[in-house]
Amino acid sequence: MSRPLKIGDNMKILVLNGPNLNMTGIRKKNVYGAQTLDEINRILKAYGEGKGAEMFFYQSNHEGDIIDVIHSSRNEYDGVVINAGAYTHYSYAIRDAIEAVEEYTPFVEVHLSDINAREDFRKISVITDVCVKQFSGYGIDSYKMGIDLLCEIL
């Protein structure tokens, strides 16, 4: 599934936020939390190191970007917590993407909010089905989950 760990190696996983993830903690704090992307991101990498994760992180708010993110993912890391944000709902080119690596590279999808407890539109994921699972709604834990679960599987 994925590219062979060398001995010693640490499996690498990459958290991969979509657009208007970098918002986190500023906007609808009811709703994601108060906590920043950055301060996720320190809480995250701490968290996977613990587990013998070499943990990286990558943001973009623009669709290509996080395109070629997934492609070369292959090739750099073993697995990758995805949270697509809106694009999760609507891009079929992220999920194509996902799609044309998951034979290397496995794919966690998760969202800090519960994305069925939501607006109708958000009820729909087009990545889910690339994806060896979903986590919605457990905040931070559902990142954490992600990881745990690419830790179980790598």
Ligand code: DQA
Second form
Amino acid sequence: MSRPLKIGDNMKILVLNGPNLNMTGIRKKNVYGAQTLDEINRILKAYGEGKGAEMFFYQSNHEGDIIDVIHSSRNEYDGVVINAGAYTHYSYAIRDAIEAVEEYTPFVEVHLSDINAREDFRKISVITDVCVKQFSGYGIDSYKMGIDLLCEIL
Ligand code: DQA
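Next up, the form predicted together with the ligand. The previous block was the form predicted on its own.
Below: every chain and molecule of the assembly, starting with the one above.
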């Protein structure tokens, strides 16, 4: 169960990005797009606020940092949109962290690129089964779909 919302209280949504997402707009623009993470986050902030949510953003290249933020999301956020980057494909530690809190705070998995249409190792996501849904391959719209879904279910 997520944090009970008081009347007049905004739903709190965290957009959590993992390793190398800070290089978005610099690395492989043909795959990940030309917008920087700052530009993406600014657009998502306006998008979420337009839906009445309070938006928070965090990016880290370190697995332990991401795990700590996932744990604290239980008390701090009503829902999380997560792009775990390459950790998606092999981090059982991140998977278990989500599993530990998803009963309190739902997670939606997102990817800029279509992970099912790329190298074989990317086709495996170890976090899918602990997330409400996966949106992959829609660029920034993957995050918007994640925000939409959280706004529907929260
Ligand atoms: C990604 C896809 C991953 O395979 C990759 O390691 C990333 C970004 C995406 O958003 O498309 O870093 O999660």
